[in-house]
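In the block that follows, a single chain appears as C-alpha cells, in the form predicted alone.
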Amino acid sequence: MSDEQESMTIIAFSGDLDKLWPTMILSSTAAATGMNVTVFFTFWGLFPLVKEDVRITGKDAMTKMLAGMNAPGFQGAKLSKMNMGGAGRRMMRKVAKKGNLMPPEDLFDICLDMGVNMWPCQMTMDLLGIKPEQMRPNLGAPVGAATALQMMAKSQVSLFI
C-alpha cells in the first residue's frame, strides 16, 4: 500500500442539474475523506462555471446562440429528462430542499473551500468564446485534455459525468 494521497478525477461534460448534483456530492464527499479531487469541466459542463450575471458569452452569432441555449451558473441548470419547460427543475430543487440535500451551487462552494481543483477546459472556452473574466472566481487555471488525462492516469477513481 502506498503512502500517496488517494485521488479522484471527474470529467464533468454536462451542465444538467441531475448530473451537477452527483458531481458535487461525490467531489465534496471524496474531499471530506481526504482524497485529492479534481473536476475537469468541458463542453456543456463548462456553463455552470460562467458567472450567473453573464447572460451571453461567445465570439460570433453561432456561439452566442449556443450560450443563449445554456443558462450560465448553477441556478438555471435544467434536468436532462423531464425538465418540462423548467417545472422539472423547480420540482427537483423543492424535493431536494425538503430532503435536506444542499443545492449543487452550495456544494460547489464547499468543494472550493475544501480544496477541490475545479479546472475549466481551455479548448471549450476557446471554442465557445468564453473569457476567463466571465467565469466564477477561485477556479483553477484553464487546462487542456492532456492535463486532465494525466491527472486521471494517477487517480484511483476516474468518473465521466
Given for the second form:
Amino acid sequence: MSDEQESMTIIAFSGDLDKLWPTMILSSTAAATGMNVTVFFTFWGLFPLVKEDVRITGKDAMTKMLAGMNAPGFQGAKLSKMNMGGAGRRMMRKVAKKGNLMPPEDLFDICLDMGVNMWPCQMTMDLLGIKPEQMRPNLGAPVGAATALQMMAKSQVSLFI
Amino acid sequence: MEFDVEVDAKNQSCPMPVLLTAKAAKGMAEGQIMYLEATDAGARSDIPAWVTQTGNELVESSEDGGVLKFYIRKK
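For comparison with the form predicted alone, kindly provide the form predicted in complex with its partner chain.
Following is the full complex, with the preceding chain placed first.
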C-alpha cells in the first residue's frame, strides 16, 4: 500500500434503489481496501437518510408534497425504471435476496461500522425542510458543496451517482 | 497448507467476500495465514485485487467444484 491513504468521494444525488446499491457496494469495498470514503447525500439522495418512521418531512405544502412522492428511508427507495407502483422495487429486492446480495440499508450500516463518512447536504435539508432529528443517527454533520468539493479534490476516485 | 484464520464467504455475493476478508484480516497478526472460501465468481479477481491494494500477499489460490480457495498472508 502507498504511504498516503487513498480517498474516494461519492456524490449520492439519486434516491433510487438501483443507484443506492452501487453507492453502498463501492463505499464498503473501498473502506475494506483501506480507503478513506465519504458519501455526500444531496437532493433526492437525502430521502434514504430520513428515518423510515418519519411520516412526512417538509416545511410547507410544496416540500410536504415532494416528501410524499419520495418515501423516507431505504425502504422507500424506488427503482429508476419499471418501478410499477412499488412492484418493481419488491421484485428487485427479492432477486437480490435470492442472489445473496445484501440490501443497501445493511451495507449502509456496514459502511458506518467501517468508518465511511456519511455527509448530508445542508442546503438540501434547508430547501426540503428535513430536520436533523428526522434523519438516521451516526451521520456526519451537514455540510455544503464547498466541503464536498474539497474532499473530491483530494480524492483519487470521485463519483456522481 | 496450514492457516491461522478461516473465512467462509460461500454463498455470499459481492461485496461480502471482500468485506469479510478485510474484517478478518484486521484481527490478524503480521505473517499469519488466512484461508478463504468463496463461491461468488467475481471473487476470482476481487480477492487478488484486494490483496494487491492492501499490500498483503496471495500465497496460493485454487478452484474446486465452484469453490474458490485462497491463502492470504497478512503483511
